[in-house]
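Below you'll find only one chain, the form predicted on its own, shown as structure tokens.
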Amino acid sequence: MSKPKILILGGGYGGIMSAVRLQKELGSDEAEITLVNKHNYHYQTTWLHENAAGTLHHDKTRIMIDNIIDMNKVNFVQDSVVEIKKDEKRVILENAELTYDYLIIALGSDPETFGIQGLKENAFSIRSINSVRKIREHIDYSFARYNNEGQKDELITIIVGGAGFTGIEFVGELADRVPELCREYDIPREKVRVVNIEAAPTVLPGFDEELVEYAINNLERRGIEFLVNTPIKECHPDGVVLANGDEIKASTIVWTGGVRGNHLVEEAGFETMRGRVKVDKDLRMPGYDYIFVAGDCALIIDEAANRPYPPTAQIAIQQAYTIGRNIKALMNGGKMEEFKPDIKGTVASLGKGEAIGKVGNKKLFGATASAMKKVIDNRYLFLIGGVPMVIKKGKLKLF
């Protein structure tokens, strides 16, 4: 009798942790586990804003997959998913075709543009190692051009669309990076504009008001401008047009205003909301007992708040644990368990040594919150690679 085939699509938090958990839950004689990922590395999505600003090199953020998974227990296929044929239990890749008995869809997200004209074509997005490398290089090049091309203000104007977690964390890193660029390229700091534009009435919508006020005051003091309650209407190569008709010229526009589930999920014929599947309580695809969904592709309702949980790394990691146990139970006729998110807290960095956060009922500010952020990041590295991974990739200096 052949071993059941478990296929994992995507090497982000949900996918890579599913592979790590399954290789621990199952013996090599119990199942054939295959992980498919576009790159031969996994990366810390929660560090990409630092790479984009140029405050952390991207090599620190990426981890080779063969340093995480046991290649004797998990087959790794470096390829891109083209199509999921759900009723045929097949997945089409660019260079191959795979079959499965159990499927884990953890393909991550696509940017959500909300129909804003020109956004997809003209704005950068913080979503991969390659995308953030382009942002960093573009910002550096724009500053280098300033004194060589007539000191055009738009060359040193950076627009960040969206003031959620990614947007706030990115402008926090820019607040650190801009003074360095000014010194390097002989540009007065007061000439540079970093404008964070948010359609909602406040930055970090839904976050604690006292923490939000601290973040705004901290970032404004360091030169960040905020435009709230101000939707972007159009995005052009040289700037944006706001809903009130005002135009801001800028050579760098970075969109952080939201994500939707990977388009491949919708294209496979699954019922989705903004590309995300409202999964059953055991994280299975409704109507498909052998398909599980994790991370950005999974929609889970917070019944107490009557709204979806945000697709965070914390939740994706927890989902992987549940999926690992449930696939083992499914294979052995055991009892499936419900997924219940255990939200331990939320921390947003504001640059070097600065952050805000809430852990349990305790609010954290400044250096204390920044240290907690590093503890959270180091804990994840420990989960995927133990102490050696923390030493190799971790942020060991807490203060």
Ligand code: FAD
Contents of the next structure:
Amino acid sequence: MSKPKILILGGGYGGIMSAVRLQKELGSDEAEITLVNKHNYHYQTTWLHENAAGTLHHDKTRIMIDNIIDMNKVNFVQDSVVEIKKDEKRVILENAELTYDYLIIALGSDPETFGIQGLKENAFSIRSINSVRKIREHIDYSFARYNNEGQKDELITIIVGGAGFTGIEFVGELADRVPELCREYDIPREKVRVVNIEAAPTVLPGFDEELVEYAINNLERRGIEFLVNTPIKECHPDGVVLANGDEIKASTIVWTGGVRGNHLVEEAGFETMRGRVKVDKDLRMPGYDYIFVAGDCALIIDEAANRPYPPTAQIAIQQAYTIGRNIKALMNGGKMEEFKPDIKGTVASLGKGEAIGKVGNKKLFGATASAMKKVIDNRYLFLIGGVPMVIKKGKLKLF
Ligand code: FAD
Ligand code: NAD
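Having seen the form predicted on its own, can you show the form predicted together with flavin-adenine dinucleotide (FAD)?
Full complex below, order starting with the chain above.
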């Protein structure tokens, strides 16, 4: 009898961790596991803001997939998913076609542009190694042009649209990077503007007020400007128009205004909310017993708060553990488990040696929070590759 085929789409937190767990949970004679990913490397989405600003090289962020998974147990296919044919148990790739008995969809997110005119065409977004390399190079080139092209202010103005965690972490890195760029391109620091624009009345809406205040004070002191209560209405190649009619000219516009599930999920005909599937408690797709969804493509409800959990790597990683065990149970007629996220807290970096965080009821600031963030990052590396991976890719200097 042929072995059941397990197909994993996407090699981010949800997908790579599912592959790691399944290769542990199942013997090689029990199932044929295949992982499909666009690139031959896994990248840590949670570090991309550093690569975008140019404070960390992207080679630190990406890890070759064959360094993580056991190629004798998992077939790796480097290709792009084009279509999920859910009723035929088939997936169309750019260069091939695959069938499955069990499917794990872990294709991550797309930027949520809310239909804002010109945003898709004119703003950068922080979503992959390729996209952040472009941001870093664009900023560098704009600074290089400044003294050659009439010292136009817009060349050294950077707009960051959205002050959620991605926006805040990114401007924290820019606060470190801009002084270096100024030295490199002979530009006075006070000429450069980094403007973080937020629609809500405060940055990091909903997060602890004391920590938000710490972040704002810290970032303003380091030269970041905030505009709150100020939705971006339009985006042009040379700047943005705000809801109040004001315009800000900038050659670099980075959109960090939110995410939605990967468009392929909606296009496959699954019911979604902002591109995310409200999965069953065991992480299966409603109505499809053999399809699991992990990470940013999955929507799960925080019943205590009566709203969806924000999509995070923390949840994607935990979901992979449940999916690994549930696929094993499904194959062997065992009992499926419910996914219960164990939210340990939230820590956001503000640049080198600076961060804010809430772990349990404890608030963390500055160097302590920053060290905690590195511990979290190193823990993930340990989960996918043990001590050697931590040594190779980890952030070992905690303070
Ligand atoms: P991803 O990790 O994004 O992986 C998706 C994978 O699918 C990628 O490898 C991609 O290449 C691949 N893929 C996409 N489309 C295709 C296709 N068509 N064919 C083949 N492969 C495809 N969360 C936290 O918990 N803590 C943090 O500190 C944190 N920091 C963040 C910082 C930043 C800058 C950002 C942007 C996000 C951060 N998040 C954080 C959120 C977190 O990164 C996401 O929730 C997490 O990456 C979701 O995991 P995922 O597996 O769903 O998607
Ligand atoms: P988000 O949805 O959390 O934040 C987007 C922000 O953009 C919001 O504050 C929103 O009010 C603002 N916005 C929306 N439309 C706007 C407009 N027209 N003009 C100006 N501002 C506008 O998105 P994100 O920051 O990309 O985060 C995505 C997910 O990743 C979240 O779940 C987040 O928790 C997670 N994340 C976590 C961390 C961390 O834990 N350190 C870091 C980054 C991201």
